[in-house]
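Presented below, as C-alpha cells, is a lone chain in the form predicted on its own.
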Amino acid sequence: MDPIAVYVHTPFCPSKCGYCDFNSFAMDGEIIDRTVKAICQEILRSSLRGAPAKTIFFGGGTPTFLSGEQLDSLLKAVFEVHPPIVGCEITSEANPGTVDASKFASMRESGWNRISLGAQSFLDSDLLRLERVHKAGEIERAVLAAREAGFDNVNLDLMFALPDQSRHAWRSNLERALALEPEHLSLYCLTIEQNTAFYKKNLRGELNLPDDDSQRDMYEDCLRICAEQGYEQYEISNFSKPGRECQHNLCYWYGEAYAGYGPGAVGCLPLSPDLLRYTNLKHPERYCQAVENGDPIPFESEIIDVATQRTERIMLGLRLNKGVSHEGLPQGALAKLEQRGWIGRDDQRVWLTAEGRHFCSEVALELI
C-alpha cells in the first residue's frame, strides 16, 4: 500500500477560546479517557491497516491537554496500523499552558519529532482578549522545554489583526517569536467565524478590529521581517527555515489522500479515480457510543470526482508559492490576471505575485 498522511483529532481543551470554530470541547473527567480508548479502537480497526504513514499529525482541541500516557497509547495505535516511513514527520499541536519538561520528554521518547505551539501572541492583554489559558511567559518556557527534550523542529502559531492590535504591537510579537528561532512560523489573520463567541461580539460592535488597510500592512510585515531573518514563505500564511516546511500540511495543499481518526476528524481516501471524503461524529459522547457499539463513525461523506479534485487543486495550490500547473487553465483568464499583476507564470506553472496573495480567492475563481 502507498504511504498516507495520518491525522488524529483530540477534541479536548482547558477552555473554549472565543474565536475558535474547531471541533473542541472544554470537558474533563471520565469522558477523556473513554474517548482516548475509542480513538485507539477506531485506529486499530482501520481498513487502511498496513498503509505506511508518511506524516502523522495530532491536532485538536489541545492534544497536550491529555496525559503523557494517553498520548503514548494513541501514537502506539497509529504505529501499529500505519508503520512510519523513514523520516516520517510526527507533529503534535500544543498549548504553552498545558506542557512542561516532563511531558515533552515523554513525547519525544514516544516518537514525536515536531511540536506546533499555539502561541498566538506575546502580549498578555491579547491572550486575555482571545480567552487563551496561557500567559506570554509560558511561550518561551515551552520552547525551551521542547528544546531540552530534544525537539529540533518547532512551529509557532501567531495571529495578527487582533482586537485593538496596533501594527507596532504586531511587529513586536513577530520579533519576539523570531528571537526564539523556531524552524517554522504559521502567521494567520484573525478570521471571525460564525458560531463563535467572537462572531456574536462583533455583531454587537464589541470588537475593535483593525481595518483592511491595517491588516494588509501587518501581512506585509510578515513577508518583510521573515525574509530578513532567513525564513522562506512557501504558503500564504506559512514560513520556514530552508527544508523545514510542514510536510503534513503540504499533503493537504497538494490534494493528496489522508486518513482521519477521532471525533470530528476528516479523512480523504483514494477511490480511483475519485476520492471519498468523510467526517467523523463530532461530539465525544456520540463518537464513543458509535465506536463501542460498532456503529458507523462518519456522520457524513461525499465523493470527490475528478472535476472537483481539479477545482480544489487550483484553490489550494495557489496558496503555495510554487503555484500550480498551467495545464488546462483558461488562457484568457491568465492573461487578464497577469495584466492586473496578480499572477506570474512560465511555460509550466502559475503562481500568485506578492500583490496577488491579497486576492487568492478572486484569482482561483477566475481560473476555475
The other form holds:
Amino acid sequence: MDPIAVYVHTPFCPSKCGYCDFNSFAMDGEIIDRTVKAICQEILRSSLRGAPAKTIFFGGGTPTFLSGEQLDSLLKAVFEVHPPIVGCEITSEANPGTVDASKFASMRESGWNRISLGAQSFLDSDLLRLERVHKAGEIERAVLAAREAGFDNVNLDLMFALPDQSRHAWRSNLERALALEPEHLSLYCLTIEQNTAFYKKNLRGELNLPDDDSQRDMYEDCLRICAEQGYEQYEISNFSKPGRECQHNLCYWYGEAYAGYGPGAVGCLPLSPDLLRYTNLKHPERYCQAVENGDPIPFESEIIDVATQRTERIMLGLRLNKGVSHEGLPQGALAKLEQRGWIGRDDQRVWLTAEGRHFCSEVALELI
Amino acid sequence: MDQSRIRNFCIIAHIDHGKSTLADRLIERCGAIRGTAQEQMLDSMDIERERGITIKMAAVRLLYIAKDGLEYELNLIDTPGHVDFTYEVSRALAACEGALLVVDASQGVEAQTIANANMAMNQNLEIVPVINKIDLPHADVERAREEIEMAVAVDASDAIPCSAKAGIGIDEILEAIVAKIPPPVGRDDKPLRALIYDSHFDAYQGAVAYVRVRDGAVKKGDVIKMMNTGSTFVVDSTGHFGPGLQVNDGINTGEVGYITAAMKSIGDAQVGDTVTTRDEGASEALPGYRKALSMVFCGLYPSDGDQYEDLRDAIAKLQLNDASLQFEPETSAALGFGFRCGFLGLLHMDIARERLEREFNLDLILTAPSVDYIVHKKNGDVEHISNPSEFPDANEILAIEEPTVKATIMVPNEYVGAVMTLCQERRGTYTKTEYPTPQRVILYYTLPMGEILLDFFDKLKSNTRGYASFDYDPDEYTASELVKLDILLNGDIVDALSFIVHKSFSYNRGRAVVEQLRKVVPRQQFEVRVQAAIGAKVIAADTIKPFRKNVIAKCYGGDISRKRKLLEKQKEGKKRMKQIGSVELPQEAFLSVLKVAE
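Coords for the form predicted in complex with the partner chain, given the form predicted on its own:
Okay, now the whole complex, with that chain kicking things off.
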C-alpha cells in the first residue's frame, strides 16, 4: 500500500475559546480515557492497516490536554497500523498552558518530532479576549521546554486582525514570535465562524474588528517581515525556514488521501479514480458508543468524483505559492485575471500574485 | 343517470378552513378512491400541496347510496381558496346548483367566506352551511352559526357540525347534499347546451374542456360547435372525473364531465363558452361569466440571455393550462429580451415563477410588479402602461389614472384602529363599516391596487396578529398624483428598477429602496453609487464600498468539503447574478422595491 498521511483528533480542551469552531469539548475525567481507548480501537481496526505513515499529525482540541501515557498509547496504535516511513514528520498541536518540560520529554520519547504551538498572541489582553487558557509568558517557556526536550521543528500559530488590534500591535507580536526562532509560522487572519460565541458578539456589534484595509496591511506585514527574517511563504498563511514546510498539511493542499481517526476526524480514502471523504461522529460519548458497539463511526461521507477533485485542486492549489497546473483551466478567465494583476503564469502553472493573494477565493470562483 | 338523482355542488370556504380535507373525506366515503394514502386528492400540483392551497379546479364524480336506498351521482367541483383566484370560484359556481359553505368553528366567518357566499347566492345556488373543525379545542359552533346568519344572511340553524379531519359528520353532509341541493332541471329533448367551466391542455388529446351539460347530451362522434368562437370539432371522447379522467359513453342532461375533440389550443375550448351541436344546434348561448382580468404585471427575464427561447416556450406551455396568464415580449436595456406578463395577483405571479423555474428548469429575474396605469398625455394620447420604464417624460404627462379595488376586511373589533391606520397610510378611502356580530367588524375601503402590491397583506396580518381576513374586487380607475422613480447605479438608470409611486411617498420610498439595495447588492471590486431620482432630481443616494479582500485564512483536511461547498454555492449565486453595466445584481435587487413600504 502507498504511504498515507495520518490525522488523529483529540477533541478535549481545558475550555472552549470564543472564536473556535473546531470539534472541541471542555470535558474532563473518565470520558477522556474512554475516548483514548476508543480511538486506539478505531485505529487498530482500520481498513488501511499496513499503509505506511508518510506524516502523522495530532490535532484537536488540545492533544497536550491528554497525559503523556494517553498520548503514547495513541501514537503506539498508529505505529502498529501505519509503520512510519523514514523521516516521517510526526506533529502534535500543543497549548502553551498545558505543557512543560516533562510532557515534552515524554512526547519526544514516544516518537513525536514536531510541535505546533497555539500561541495566537503575545499580549495577555488579546489572549484574555480570545478566551485562551494560557498567558503570553507561557509561550516563551513552552518553546524553551520543547527545545530542551529535543524538538528541532517547532511551529507557532499566530492570529491577526484581532478585536481592537492595531497594526503596530500585530507587528510587535510577529517580532516576538520571530525572536523565538521557530522553524515554521502559521499566521492566520481571524475569521468569525458561525456557531461561535464571537459570531454572536460580532452580530451584536461587540467586536471592534479591523476593516478590510487594515487586514490587508497586517497581511502585507506578515509577508515583508517573514521574508526579511529568512522565512519563505509557501501557502496563503504558512511560512517556514527552507525545507521546514509542514509535510502533513501539504498532503491536504496537494489533494492526497489521508486517514482520520478520533471524534469528528475527517479522512479521505482513495477509491480510484474517486476519493471517499468521511467525517466521524463528533461527540465523544457518541463516538465511543459507536466504537464500543462496533457501529459505523463516520456519520457522513461523500464521494469526491473527478470533477469535484478538480474544483478542490484549484481551490487548494491556488493557496500554494507554487500555484496550480494550467491544465483544464478556462483560458478566458485566466487572461482576465492576469490582466487584473491577480495571477502570474508560465507554460506550466498558474499562481497568485501578491495582490491576488488578497482575492484567493475570487480567483478560485473564476476558475472552477 | 336520471336528472332527479344528480347533484352538482362545490365547496366554498375561506383559505385554510378545511375545504380540501372535506373533499377528501367525501371522496373516501363514496369509495371513489380506495386505500389511497395521498391527502388532498384534488390538489394535483406539487405547489398546491406544498402551499396547502388549491389553485387549479378539479372535479370528481361520487356515487352515493343515500338513506332512501337510491344511488345518487354527486359531482363535486373544487374551488380555489385564495383571493387571487376568486374568478375561478365564479366559474365553478356556474356549473353547480348548490354549494357547501364551510366555516372553521374556531375562526368563524372570514372575508372570503362572505365574498364566496355572496357570489354563490347571486347565482341562486342553494347554500348548505357546514361548520368544520369542531374537534379543535377552541371550536365554538354556536358562535360560528351566529356569524353565518348575521354576516352571510343564510339560515344556519341546521348547519352541519363536522370534522373533516376526524371524519365526523360526513354522512350528514352527504344526506344534506341529496336532500337540500336541487337536482338539475335541463331539457333532454332540446339541442345540446354545455357550459365550459374549465379546461386543461393535454399533450396527446389537446385541449380538454370541462363541461356542465344544461340541455341535451353529448357523446363520442358528435360534431360540436363552440357558440362564441364558431369553430367546430368532432368529439373524440367524453368522460367524467373519477378523480382523473375516466372515459364514458356520453354526458347527459344535468351531468358534469369532459370532452376531448382534437382541439389544438386552449383557446379552442374557451372557458365560459357554450358547446352545442353543429347541426340543429341551440340558438342562444348560456350566460358566461366575467373574464379574468390581469391585475399585476411584471417583466420576466431569463438570467441567462441564451434561455430567451426556452422561456418563451415555457410560458406558452404554462398558458395552455392557465388561461389567466397573459404575456407579450418586451425588452429592457438592463435585462435584455424578456416578457411582460399579466397575473391575477401576487400569489399567481409567485406560483407562475415557481412553476417556470421548477418545471422548466429556468433561472428567472422578475422585475418589480406594477399595475396597469392610464396615462393621459398633453398631446391628447391616452395609453395603458404597465411597465414603469415606458412612462413618458413627466412634462409630457397631463394626468395619470390608477386602478383601485374595493377591499373587504374582516377583523375582531379591537383591531379596527390598526386596520384603519394601515388603510389610510395606503391611501385608502373609507366606505363603510358593518358589525355582523358584537365582536367582529367588516371594514370596506377603496384602495389603490398599486398599494396592495406592496406588503399590504403582510402588514394587515401582522398589525392584527393574524386575525384580519381580506378580499378585494377590482373597482374603477381614479386620477392620482403619481411620479416615476428611477434608480441609478453608478449614474446609469436601471430601467428594470424604475417604479411608479404617489408623489407624497416618493422621498420615503426612494430612500427605502436605496437602503434596501445597499443591503442586497453584494460589494463589488469597485465602489457602487446607488441613487433614486425623479426626472433629473436625485432624492436619495448611498454608496456600496468595494471589497478589498476575499480569502479564506485556513483550509485543512476537515474543512475542505465545507469550504468547497461554500465556493460552489457562491459560484451558483454568481451565475444567478445579472450583470448591469459593470455591476452584478442579485435577483433580490429587482424585488427590493416591494420590500420598502414603510
